[in-house]
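The chain below stands alone and is given in structure tokens; this is the form predicted on its own.
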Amino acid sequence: MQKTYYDPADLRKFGKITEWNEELGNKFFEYYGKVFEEGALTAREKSLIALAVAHTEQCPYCIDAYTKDGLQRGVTKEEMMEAIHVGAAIKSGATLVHGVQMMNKVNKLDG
């Protein structure tokens, strides 16, 4: 088996982040749990959003977790891939729109 920097087994250790700062760790998990409760969005929709964000943030642990979660919630592989493309389009658009900053700076320095 190929050794990687990110050990998939570490995902199961996520809950241990409370060990070195119990108060903040517990507050995070309370918040995290509330965010993923059913609300205006279904848990299925939130899982799909989380999967797209996991890809734009390039978090392998999140990708693993929300791929599995999405499948358990009935998200299809086609829906997953489309969501990833939406995330990629937003990420690339956000990168490119910052080109305006560069253009403004060049114009200011040239002018």
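If you're wondering where the values come from, they're calculated on a predicted model, not measured in any experiment. Numbering follows the first chain given and starts at 1. C-alpha atoms forming the largest set that superposes within 1.5 Å between two forms make up the rigid core. Compared with the form predicted in complex with its partner chain:
Annotation: Cα of Val100 displaced by at least 2 Å between the two forms, core superposition.
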Second form
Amino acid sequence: MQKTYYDPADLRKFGKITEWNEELGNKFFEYYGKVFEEGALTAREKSLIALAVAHTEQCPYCIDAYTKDGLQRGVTKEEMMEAIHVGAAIKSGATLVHGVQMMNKVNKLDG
Amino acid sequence: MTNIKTQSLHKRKSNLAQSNKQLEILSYGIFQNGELPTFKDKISETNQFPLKAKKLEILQINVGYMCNQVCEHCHVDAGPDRQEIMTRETMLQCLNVIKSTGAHTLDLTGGAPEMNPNFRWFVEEAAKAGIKDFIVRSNLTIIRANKKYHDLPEFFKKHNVHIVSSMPHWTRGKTDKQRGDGVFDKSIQALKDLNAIGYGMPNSSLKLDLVYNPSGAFLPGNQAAMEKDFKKALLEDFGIQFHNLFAITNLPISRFLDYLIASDNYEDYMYQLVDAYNPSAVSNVMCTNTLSVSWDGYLFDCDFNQMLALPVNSKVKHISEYNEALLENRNIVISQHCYGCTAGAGSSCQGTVA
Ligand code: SF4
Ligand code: SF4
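Return one more block: the form predicted in complex with its partner chain, after the form predicted on its own shown previously.
Okay, now the whole complex, with that chain kicking things off.
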């Protein structure tokens, strides 16, 4: 029995999802590949966005993948950490901005 | 401070200083239990086994393993403590070959080739042969290492030498981590010296190329994109220019293999190499048009095989008995380290191959 939910080796098996639904699997990978191609944004910029989102999504597979991807592209650890802070700032901002809703409710019920 | 070791594996009497130990690691474990296919099986899938040498284009001569640096990932296991240095006698044998070879490129490497006491004489003599492209792989810091080397840029210019130098990153931290404290600043100074006399400048015939190899257990990114980033950063930060960037994959041998094992990255790295295997890179791997000569005159399919003590599969074994026609069409000697040459866009001493 597998003892943990996440196994780093499972990342290598990602491609196998097509085995159980070839059409959708292939469509996903095609889309995924296209998204990360050089476009209006450079592939390097996209890699940093992916790294930040990987953290806000807290996906260990994606964190592994996009840390390595960044290193391959010559991204420095300082750049990676700044990108993660952007993700963290949006996450915390998104939490805090709901404080306004709480304040509205308090004001309405008990103002 | 970086945690770079200051001695070669040889000096440290590390197990991995022995090439047979390295070959064992590359043959056993994940490759023996079938988890990953051997290189031979992989290239057989596309009927590319045995790999054959084609017409010789590049003659690469390793004039010695001595170096002023002890880079963490050196595939030569070079360092100041290595005593293997090509003698003048072997150089004379090489010169005979250089005069008659059909190769268009002569490529001197090391260690730091400049540390060979006969280096300048050898370059002067070799330059007379008029080979189209005469490369010296210079680690840059050697130029700043000692007063006696300060005039190397002028010397190279005089003999129209094409300089190829390593630079793992455009930032100090990443460069020094791999190559040692102070290497970045010295390299920058050396590049400025070279630029000052015309090397690497736009439209200059004095060729200056840089080699990028990753600073850790990951593969190099896209060569063209890396070149763009390097050029932009070196120009903006230091006013430095160069011609081409070659992105080279670290092969899992010698000190890089030692690093992979010590950092528990070996298996993952081999998986990366095998996953990135590109069958179309196989027909252009370096050994198909290159011959490597060791400091003591023996012949190998490439510098990596030289370090693994895997001699050419030919009757001709030594530069003294050199025969280009006999060496052509020989079967290349392969092992799992060869996956380093076929990952992604492929990798050779001149960068990508596919
Ligand atoms: S990588 Fe080059 S500069 Fe570094 S130790 Fe090896 S031979 Fe010397
Ligand atoms: S390691 Fe050497 S023999 Fe193997 S593929 Fe690369 S160049 Fe050829």
